[in-house]
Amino acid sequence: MNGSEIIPFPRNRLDKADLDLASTLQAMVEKEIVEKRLELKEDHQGLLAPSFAKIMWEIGLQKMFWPEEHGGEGHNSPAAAYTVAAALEQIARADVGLAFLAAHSLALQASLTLDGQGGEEACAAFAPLFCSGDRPLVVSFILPAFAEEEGVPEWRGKGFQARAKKEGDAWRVSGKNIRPTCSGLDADLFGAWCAVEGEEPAFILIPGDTPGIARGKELKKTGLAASRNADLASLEAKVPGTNCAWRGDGGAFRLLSWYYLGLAATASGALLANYEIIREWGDNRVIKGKDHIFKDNPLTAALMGEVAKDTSVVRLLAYELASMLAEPDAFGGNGSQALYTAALMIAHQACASAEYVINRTMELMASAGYAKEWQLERYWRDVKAMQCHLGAYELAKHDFARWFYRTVTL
């Protein structure tokens, strides 16, 4: 039995279609990624890009949320949160970076299509991009980040990286030295949360082939090989007015809540893989001089028990967040600050716990924990890189204070 079957989760809340999708993805990633990993390692063209195409296009995650009249699967009720969690943790069991990319696409789809709460014009305009063609779309976000310069417009303590201005029936989006959340080198679609002078911020969709996007060189990094990230040296793009998906905080809260669900589920999937690695290790290693199987030694058994406990807690937390998004009216509605805050808390807890648990597992396995053939070090690198993309925890704590204590000056 693998970790997906042993580590507890609320199976009763998922319908048969969700469980079938998880089973399909589990079989697919085992064959297409896990079995080829030792040979191809982190080869983007040979392993990661073809696997992403199978996950998003052939299995259909790229069409999942879009209404049937636009060519999609029409799975756009809030209950799709369970589908997202079940799918992403299976993808992350094989490769955290692929799940990280898929989380971007699924969060954008949910925010545009979920029960008509996204911009209807933007939904109609962008559905063909997702539902037709013959390849997967790589989605990236341009979100506020820590501002090094004074005078930069801020959103919840972070500086906007992009600004937008209405020009007739179009929007002009501009910025310099922008760090996207992923895939700046090859993203097909950027979702930019932009400052608008004197008005509410705007979330604007910018196709990757829009003139005026100057991409830099691929960034050197230690994890998330599926994401070929690069800074945008400059952005000076003009797009149709229909590319504005929404104005104001509600839409951003909705997008980020689903995005954080994706990150929590991805962390859960990484820990399922970690559990399977240490379980196999514990079954087959003997402690010299003791004639004990590794897992039967009291000290190592206690540490392995802690690994399983923390893995279970992260998985249950991810599905608890899915349940909140599946029934949003009980928590202030989709796009509420309450849901956003809960999602941010759970994402930070899931990523921090995943880093801690994999650290402990690497210590248990000694030098083998750092050896590439055991794969564990890759999960650590990927989780740590994803945690960095989640943003500074100190700024997140201010977000928690804004909701729980109604602070007004942060």
The other form holds:
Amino acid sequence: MNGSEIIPFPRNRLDKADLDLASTLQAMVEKEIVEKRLELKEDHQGLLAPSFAKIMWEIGLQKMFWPEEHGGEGHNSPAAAYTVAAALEQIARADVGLAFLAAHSLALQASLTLDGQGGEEACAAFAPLFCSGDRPLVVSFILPAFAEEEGVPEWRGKGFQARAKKEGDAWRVSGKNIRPTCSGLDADLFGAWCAVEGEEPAFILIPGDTPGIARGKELKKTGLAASRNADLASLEAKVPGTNCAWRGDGGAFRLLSWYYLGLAATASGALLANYEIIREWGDNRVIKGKDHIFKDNPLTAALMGEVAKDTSVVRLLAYELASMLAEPDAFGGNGSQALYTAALMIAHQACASAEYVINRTMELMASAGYAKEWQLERYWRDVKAMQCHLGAYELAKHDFARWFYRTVTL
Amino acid sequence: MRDIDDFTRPLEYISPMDGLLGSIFREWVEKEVLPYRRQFDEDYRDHHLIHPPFKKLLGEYGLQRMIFPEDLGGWGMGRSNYMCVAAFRMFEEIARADSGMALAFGALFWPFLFIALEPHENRRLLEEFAPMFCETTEPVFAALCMTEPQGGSDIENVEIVKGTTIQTTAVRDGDEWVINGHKLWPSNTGGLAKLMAVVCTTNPGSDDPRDIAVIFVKDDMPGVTQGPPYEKAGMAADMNSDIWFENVRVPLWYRAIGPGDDAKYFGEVMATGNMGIIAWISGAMMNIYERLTDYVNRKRYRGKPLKEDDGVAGLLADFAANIENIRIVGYQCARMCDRHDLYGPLWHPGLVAKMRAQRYLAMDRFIDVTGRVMNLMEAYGTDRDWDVEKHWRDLKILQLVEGSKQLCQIEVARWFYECETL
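Now that you have shown the form predicted on its own, what about the form predicted together with the partner chain?
Whole complex next, starting from this chain.
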């Protein structure tokens, strides 16, 4: 029995299409990724890029939200949150980095197309990129970060990495030494949350082939090999006015809430894989001589129990967040600070739990825990890298305080 | 401006060689290791970049000689009462740059703990092996082969398993031992080791500690095969592989000490190994402190340097407090390993349990607080260029060598609560 079946989740809230999609993805990643992993390891060109193409393009996740009249599948009601969770945890079971990339695309689609939220102009402008091309589209975000210079405009304490200025019907977006959330080397579309002088911030979509994007060399990093990240040494891009998807905090809260759902579901998927690895280990490992099976030792069994407990809690939390996004009016409304805060809390809790649980599992497996051959260490690196991209927990706590205690100066 | 030397060390009992060793290692790290370490991960198989600094340290500076007696060309550290305190300083300095190198360096001496320490010096074996290490300027590595395919750290769990799970056999045949078996994971293998100490049983399945034998084997003896290096999450400078012994014949006197004593003095490897791990944690944290300080000075939050935010400062304080604590405790552990007159013999299960206790506690603290630091650094926490993630990967591996955390816990509980069946 695999982790997806034994670790509890609210199956009753998912419709048949969601469950079928999860099954399809599970079979696909087993064949295309898991079976090839020992040979191809983290090979981007040989394994990860082709797998991303299959997931996003052939199975069709990159068309999922777009209206049918724009070539998409029209699955853009809030209930699509369950679909996102079910899909991403199956992808993450095989590769956290691929799920991380998919989470970007799905969050952007949701923020642009969700019932009553997406503008017709944005759909018309960007649906063809997602639905009519001949390849998967890699989406990356440019979000506020710690600045190194004084005087940088801030959003919730951090500096905007990009600034936008209206030039007639167009937007000019500029910045330097920008660290995108993923795939700086490969991204086909950047979504940049930009400061606009004297006005509300703007979320502007910048196709990757726009002149004026200077990409740096690929960064060496802890994990998430599917995301070949690079800094943008400079950004000086001019895009049409329709590339502004929204203005103001509500849109950012909406995008980020769905993005955090993606990260929570990805953490859940990593934990399902972790559970499967330690389950096999516990069944087969003999310690203290003959007939002493690992899973029957009280100390190791207790830790394995904790692994299963935390895995279950994270999975339930991720689906609970999906439930909140599926019924946003019960939780403050789509794009509300309340929902954004809840999503941020759950994403942090899921990532922290995943880090903790995989750490403990590595302890149980000793050298097999850190040998690449056993696969576990990859989930550990990937989950940690994803947690770092989620943002500093010390500062997320300020976000929680802003909402729950109505802090004035934070 | 504060730096790593502002963290406390117990000046009352640092070694008489501390100043000299500190300056040699600090300069070596700055010139020979730090400029190249970010490329070590990809060098795990060949050691093209890792070998040159080892050549300088072990061969040219002669550190590989230090445990051997002076009359055999060594530095006589094995006979001193400050070997571990001196080692702590060296380990810290190396681990500041690369804890894989620190482990490879430390593990080089593990086989010699059986034969170079009072009161169980094996003069004949020291005379046999000293020239390999003392009469060359090339680095020479040694390995202690413990772990086997089934049971993992069971081998290290001597007190309860008593060698019953050892499957590598040593059979006496006239004036020779004939060794057969398969070991996994020894540090300094993968083709590096020229000399190995192999943990064997002379009576498979026996629970008599006298049947546990530690026998020296040279790499060029017929029947010894080292496999290719494993690919791991980190620690590229610590090369590990499978190693097979097929009808390997060695003289009878290549046994480290003798029946009963081989098993007893195995505890010395455990005690010093766990003490060393604390030193590697401390050294790595020093470097993280340096990189973190740079980060929080450079980056800004709400209009101020990141370090000036009260909430962030809480985490920075936690990190510094943990270094202070781990370093002082680590030095105390080294002192306990050195001063048998005060703290009992180095092999004693009580001392081993205390070393394990401090090691696993220090590692838990490292994992927790370093994970939080990486998170504070956001995407830069995962960057190779910021170095923190390297230490995070490397030290997770160090948590799991010489027995898992659970083995540490069992040994600690067994000693302090006098458990009989754990």
